[in-house]
Each structure stands twice: as C-alpha cells, then as structure tokens.
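One chain comes next, on its own, written as structure tokens: the form predicted on its own.
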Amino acid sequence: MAVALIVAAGRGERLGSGRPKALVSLGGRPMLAWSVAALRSVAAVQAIVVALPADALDGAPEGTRAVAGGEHRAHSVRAALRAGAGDPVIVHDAARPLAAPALFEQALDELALSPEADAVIAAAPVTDTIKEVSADGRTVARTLHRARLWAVQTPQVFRRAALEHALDVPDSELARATDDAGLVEAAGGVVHVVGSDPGNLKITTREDLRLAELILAERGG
C-alpha cells in the first residue's frame, strides 16, 4: 500500500501571508486540505505524511502524521519519508491543491504497469517556445525544441527504494534540487511521465490563489 507525503514546508512569502501557505485560505478551508481530501480518495493511500514548519505542525488535518519539515524542499521530503511506511511513494505539494483523485490514480498505475520505471512523474507539454540564454541572460545561445519539453508537477510516484537511494546524498547536493524525480534521475533513475491535468496549477501567488478561486468555484467545491 502507498504512503503519501505532502510538502507544505513553505512560507509563501509571495502570498502576503503571515501563515506558512498551506494554512493560507482557499474555498472556506487551508489550502493543505484538498490534497489531503483528494489523497483520502484514494484506495492505495494507507497513510499520510504531512511536512509541515516545526512552529505550525498543529495545523496537520486529522488523521495526517505531522513532520518538521527542512530548509529546503527535498530535506523536507527526506523527513516526512522517514516517517511514514509504505511503498509505492506518493510525494506532492501543498501548493497544488486540485490535483484530482484521478491524477494520482493514474501515476500510481503507470509505476504499476512500468517495471523498468523507477518513478512516475505528473507533468504538462510546454506550450511556449523556450530559449536558452547566456549567463548574463543578454544573448540567445539556442532555442528548444518544444516537442519534447514538459513542465514538471505534483504528483511524483516512487518505488520506495528509489527514493531512498536518491535522498541519501549530502544536504548540500539536496538543497540544490527543485524536483524529486531529478535527483532519481541523477542515480540512474528511470522516470515515466503521465500528462497532468489542466487545472493542477500551483499556488505562488495571489494571482494563482484567485485563480484557485474560481476554479472550486466552476467544480462546484
């Protein structure tokens, strides 16, 4: 059965809120809810892992297992993996509270159905052209070929193993990664994609809080 891990570490400073951003409002209840809600949902799911700031862990919904999370995003995942039993590993964020049920369904068989696969990721074609800088970000050095880029999201599905393997490098190659499936990438990892859904946006500003807004509000939450 799958453990799920939440990542709500963050302060969401671009928020202008003075709570960390999974306790920040959204539809009548903390953001972090619906993720766990949609987890709840979920038949794989035996437990929950939430990674919390150590002076907010009373802000875990019922029935989650509370964990100080670290400095930085994946010392908070190192933490909350600790913690919780279970395998396959779900691993989202609290900043992307509608991802649907489904969406985690459907990583959660690909991982399934994929034995060579190591870890399945959530993820979106790039629809922008992307070009490549120079350092001093004045000059093009190259343009991307967009047919093959994908921007990464939440949910990550592990094997247990691999994610073990991949966290246990030192703090400081950890707080330099931003995605969970690059670092089992980095050990020689294979990661699978599945294309996410449209409206799993994540949560930075107040903008996207807006945004959130009417989203629930056309599902009718």
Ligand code: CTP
The other form holds:
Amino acid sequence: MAVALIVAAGRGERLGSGRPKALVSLGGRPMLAWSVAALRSVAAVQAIVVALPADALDGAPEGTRAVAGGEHRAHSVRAALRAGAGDPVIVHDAARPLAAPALFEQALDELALSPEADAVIAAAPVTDTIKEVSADGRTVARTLHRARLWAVQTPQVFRRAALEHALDVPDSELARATDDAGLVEAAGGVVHVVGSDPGNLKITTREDLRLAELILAERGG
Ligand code: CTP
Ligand code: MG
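May I ask for the structure of the form predicted in complex with the named molecule now, the form predicted on its own having been displayed?
Up next: the whole complex, starting with the chain shown before.
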C-alpha cells in the first residue's frame, strides 16, 4: 500500500501572506486541505504524512501525521519519508492544491505497470519555446527542441528503495535539488512521465492564488 508525503513546510515568502503558504485560505479551506482530500479518495493510499514548519504542526488535517520539515524542500521530503511506512511513496507539493485524484492514480498505475521504472512523475508538455541563455544573461546560446520538453510537476511516485537511496546524499546536495525525481536520475534511476495539464497549477504568487480561486469556482468546488 502507498504512503503519501505532502511537503508543506515552506514559508511562502513570494506569496507574502505572513503565514505558511500551505495554510493560506483557498476556496474556503486551507490550501493543504485540497491535496489531503484528493489523496484520501485514492484507494491505494494507506497513510498521509505532512511536513510542516516546526511551529505550525497543529496545521495538519485530522487523520494525517505531522512532521517538522527541513531547511530545504528535499530535507522536508526526507523527514516525511522517515515518518511514514508504505511502498510506493507519493510525494506531492501542498503548493499544487488542484491535482486531481485521477492524476495520482495514473502515476501509481504507470509505476505498477513499468518494472523498469524507479519513479513516475506528472509533467505537462511545454507550450512556450525554451531557449538557453548564456551566463551573461542576454545572449541566446541555443534553442531547445520543444517537442521533447516537459514542465515537471508533482505528484511524483517512487519505489521506496529508490527514493531512500536517492535521498541518501549530503544535505548540501539535497539543498540544490529542485525535484526528487532529479535525485533519482542522478543516482542512475529510470523515471517515467505521465501527461498532466497546466491546470495542476503551482501556487507561488498572489496572481496564482487568484487564478486557483477562479478555477475552483468554475469547478463548483
Ligand atoms: N517546502 C517544504 N520545505 C521547505 C521548502 C518548501 O516542504 N523547506 C514545500 C512547500 O511547502 C511547497 C513545496 O515545497 O509545498 C514547493 O515549494 P515552494 O513553492 O517554493 O513553496 P515555499 O517555499 O513555501 O514558497 P517560497 O519559496 O515563496 O517561500
Ligand atoms: Mg520555496
């Protein structure tokens, strides 16, 4: 049975609401509650662990286990992983409250059907053309081939042993990681993608929060 880790220990500095982003109100409940509700409706999930700032552990919804997060996101993932038994492991950002239950299920199914994969991540095909710019910050170095570029999201699901191995690196390396699958790749693991859509929005700024409110209102939620 699967364990779900929700990382919610960030400070939400770019949102600037004076409290942890995961606890900011969205559509009438804390942002974190949306991810918990989605995961509760996934049959394979046996437990939900939430990493929160050490001074906000009482913000964990009932029925979830709260742990203190770490300095950087990957430290929070590691703390949550240690607190929850279960295999495979779902890692999800509280900052993506609009992820649908079906997306978690698709990722779990893809992992179950792919013995060669160590992890499966949700990602959306990139719609912008992406160029690499030189270190001078103004000269284009090259244009990447868009058909093969995907914008990475969460959820990301892992075979437990692969995630434990990937996180078993110095703290300084974890501090540089922007996603957990990248750590699995660095350890030589195989990562698959499942197609998501840009509606699985990441809330970073006030504008993102406003957009998420509109999407929820349209969904009738
Ligand atoms: N996160 C975490 N522990 C950290 C840092 C981030 O659990 N030390 C979580 C956040 O709570 C969020 C996700 O990782 O759900 C993605 O991080 P981000 O969007 O950067 O959120 P914040 O760090 O809260 O925002 P900011 O960078 O603006 O402070
Ligand atoms: Mg952050």
